[in-house]
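Presented below, as structure tokens, is a lone chain in the form predicted on its own.
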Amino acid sequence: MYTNGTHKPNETQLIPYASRLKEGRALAQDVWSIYNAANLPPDCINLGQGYMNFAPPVWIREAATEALKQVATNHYSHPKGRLRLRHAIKDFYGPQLGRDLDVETEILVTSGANEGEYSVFVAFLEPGDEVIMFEPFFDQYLASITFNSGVPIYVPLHPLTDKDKPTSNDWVIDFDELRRRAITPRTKMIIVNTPHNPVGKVFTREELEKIADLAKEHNLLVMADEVYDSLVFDGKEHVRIATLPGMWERTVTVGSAGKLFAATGWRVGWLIGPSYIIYPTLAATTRIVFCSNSPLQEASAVGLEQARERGFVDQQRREYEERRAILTEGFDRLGMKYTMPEGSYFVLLDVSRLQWPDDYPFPQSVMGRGRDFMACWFIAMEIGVSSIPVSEFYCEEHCIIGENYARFAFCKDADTLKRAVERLQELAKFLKN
């Protein structure tokens, strides 16, 4: 099989593969295959990929164990999702959305947030429909759009590089660019990812109101990717665009048990929206996966049911703020500039001052890519800490914006982050003044 550049197709291949694989970068050697553990030093500390190195809370794991002991939870769930989980989603998110959610028509459980988003694209995109996404973008968006005959339209967030201590709020939208250059008669959807991966930006109410006005003016469907909604720091307000005037009717909100409960391998997500969006999306997801993981849906329901009384979300937020501080204080000791994230669990480190020998033996896989690809490779090989180059999450036209940044994930335990920070101090001897 030919995946991510690890194997080349047979030159005598009789049946050509679909062009959508190339358009969606599915055949390209991507960052996940280049910065794979198999290619890096065996003791390299992985701060690249955004998965946790700690388990979900004990009480949620116990709920999963209990679900596995039951008969019903080991068999197909309803394609809409297990009823207990839909009720738990209603009770947890309904107050936040200011709505009495209908568990039959306004909630859909999916096999992870990504499959839910894919199903929305299947349900709503016609060939040539355009989908706007802000760069840097979560890389799955591109393939999901193009696989469904959509056309991605890229609108970059612009970093204010003159700030000494920039935050994720200093990555701004040029609304004139959004209105005049991105929106066309073919625009069908706009993706709003807040808190944002990889910038950590928490979109402000004012920004969301401007996006909402454009969505209403041009009759756009809004995909609100809010999988990091429980990780908002520094007292910032997470505004759900679906709560703004006139926006419930045109918004599908995406959530994730994996992100909320540190259970990314469970692949349980959900969509919330008006019935006219959920109904065709249900039809799509039924034909894609039929239904999602039953026992872990049940455990996710227990998680949502008990999260408030256990003070889980607030406690988790405090723990992530502590993890963020370990990493950023390490960058401060180095005197390196970074974007302080106000949400999610990523920090963008400015690697523009990093300098390596002219004859450094970079592999062919990073040659010809952005400067950040070489910076991330150098850090991994010489320092023993892996990260992800941010230019990967841009279109070719705009990738130069991302070439000064490496993404470091702090969804790791404190000891791992402290070890990584001590290693990273060795970067000092490779920094230009």
Given for the second form:
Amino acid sequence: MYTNGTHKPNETQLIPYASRLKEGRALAQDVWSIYNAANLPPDCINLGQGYMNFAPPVWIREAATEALKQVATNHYSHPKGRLRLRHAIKDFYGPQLGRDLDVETEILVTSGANEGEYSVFVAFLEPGDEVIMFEPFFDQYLASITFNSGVPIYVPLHPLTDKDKPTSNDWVIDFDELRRRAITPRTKMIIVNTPHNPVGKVFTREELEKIADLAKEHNLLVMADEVYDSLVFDGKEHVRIATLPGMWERTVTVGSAGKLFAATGWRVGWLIGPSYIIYPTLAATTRIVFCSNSPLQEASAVGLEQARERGFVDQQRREYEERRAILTEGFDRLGMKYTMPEGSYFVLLDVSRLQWPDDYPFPQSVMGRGRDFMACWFIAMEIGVSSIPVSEFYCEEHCIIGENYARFAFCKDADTLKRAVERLQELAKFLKN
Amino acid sequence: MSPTSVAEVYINDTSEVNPTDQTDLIPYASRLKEGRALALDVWSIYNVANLPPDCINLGQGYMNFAPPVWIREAAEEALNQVGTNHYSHPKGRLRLRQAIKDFYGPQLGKDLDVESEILITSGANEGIYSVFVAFLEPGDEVIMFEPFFDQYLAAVTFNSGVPVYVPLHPQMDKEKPTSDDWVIDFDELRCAITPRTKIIIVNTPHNPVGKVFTREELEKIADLAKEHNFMVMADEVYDSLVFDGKEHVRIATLPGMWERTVTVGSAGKLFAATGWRIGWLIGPSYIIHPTLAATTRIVFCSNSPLQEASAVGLEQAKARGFVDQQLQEYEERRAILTEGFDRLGMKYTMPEGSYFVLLNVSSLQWPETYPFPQSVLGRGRDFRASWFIAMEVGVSSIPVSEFYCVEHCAIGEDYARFAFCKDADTLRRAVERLQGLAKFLKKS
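Having seen the form predicted on its own, could you now give me the structure of the form predicted in complex with the partner chain?
The complete assembly is shown below, putting the previous chain first.
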């Protein structure tokens, strides 16, 4: 039951909602509500939901202000997205994709990457079509698929984390499992989220080649959710599956201004792909949102236009590497195991050694869920640092894998992360030896 | 016309057909074949790029002036903070929900609950879409009055619904018809209702007719809604634009109707900010909550800085006398355009609301050999009229048969929709140009 704003007690539900809402956990209480800042101690340091505690760069916000001063940039954009932004996307991504992108047919601006993905599902899923996703999965995928009559198919990333210092590269795909159990004649799409949320995995070229081979063999559409593409660390290569042989023609690549420019609330994203994928998706998004908001599209264009010459992406990456170091060194000091992420701004902390009194007063919303829910609640209440339980991002059959982990976001300024790390040291007394 | 391939149908901004250089490896979903989703839409055909560069654009309904300075300053202020650049709650920012409560609550006669009865969406459009996701079972019927806002159609069919059309009938015998003379045949409406009827869309003030539904008309619709237990989607995005002292009646305020109505509003129309994509839904929690579940998955949340600015807009609108002043400005604009039609001697429907006027183009004629483009030739007579007016006198408009189902489009063929959401000088220039149509009018 939805606890925030459920229907009022004496209100009759005259007209029933659609049965499609019963799938995909659409009506279930989501983890974001349970761990919402409002439910936690007021001074809790929020390393849960993935948004920054700093604003987008000044020079990009100034571009937004400039757009607000003009007339046209306050009014409807073309459903494809403003031409300036499509050009900026072409210039920024074209070289990375090795293509001379057509701004009229191969690029589409959407109201956040989220809405772009939703529109792809509207445009391509027939009833019963299957969509493969790796677990843990970004929770928004689920209902987007089921609302559009699709069937989610889960393939877990297996953590081979026996070693002392596991990295996200140690979360591996069992390709037999993918080939034999996951793919069926009804498989329509596979979602490849790299860098991956929440593991931080940056899929290797070899892994992507194997996925690509299967996609070509079974004629699948690949949704390459690459919204964290600017955050790849340690000099590792971000490989775009759309650049592999035979893959441009069956891949839609997803990008996000929110992640790139620390502007998660701007709701500007983009899709890049061949016209036969982009055009139906355009037809879908035109009916869903008509167009995305104009002033922040314009500002995003300026962001892409100037990012390189300002050295913005490199500087941002260095800042995130510093943030990652603060948090992971904090875990090291504490003696708790974690997966070192090669990308994204998330770290998975292994909470299996954490223990709490048997009679600890967990709320009902937490009691019915995996052990990680209790761990995250305990850490927030006792230590004052919030995080997100990872079993939420697994199907029920596999959620036992996720129960060992809590996801911490390091998209926060260094001082906040240092304060969080100091607080986290208090967990030492709750650790099983 | 039926397209042979997706790419061949779509005409881009330069009116060129896009070639494909690869096979369509994966087919698109069959739901796109319904609701005209892949058809060449009227907005593309009459896009400014296809028209003479100095054409005065009275077609698509957006303003050629910016939102009020004091609201744009609020957006700038929001951009200067941290939180207002990041994710909002899927319900919408609390400040905006509170502002909506204070602005609309008195109008609805309700003490609105900001947690369960108000929802912010990415434009009214996305709010309407989310309601359909949340409530339509396969085969559920949605009644809409014609001419209808074209976005309703695919939003219904994408979600397995079935659109059912009930035309507004123009009673045009009088010399000076108004939008009130576009009437509902309530027997026809009653016949349109079936056991599968789930929702009726009541768009008032109405786009494109400008009709402001009377209390009596709404009471009759309400009676049917209660009798047959269907939901009313009250699309009231033009609620701030009701002229001549006429009353904008909200169907949600009628007896027994709050509990089955979702009312739709829009910052874009209210604040001359059509590109901001901020709208809202107001209704009982059993309607709002599933719709919230839907919109959370579709967009997650709406953009934060402009939500904040919209809140400021609603907070200050009354104290600044903004709505009344804007209304006066639109009445002036309406007068400029309609007096221009009077001078020309062309009949039109005087709109009681919205910023659209329907011009009757049946007396307009053109040479038989006139070089219309292919996209226009296959459509109704009004398509040719709108094209001709744009090309010959340099004023663009939207053909109205686009907003009818195929069976009824003959009703729409007599009309072109002109928008007067433009500054007065632009409208005066447009009116002068329109006088050039005099020589093309059939003498009666």
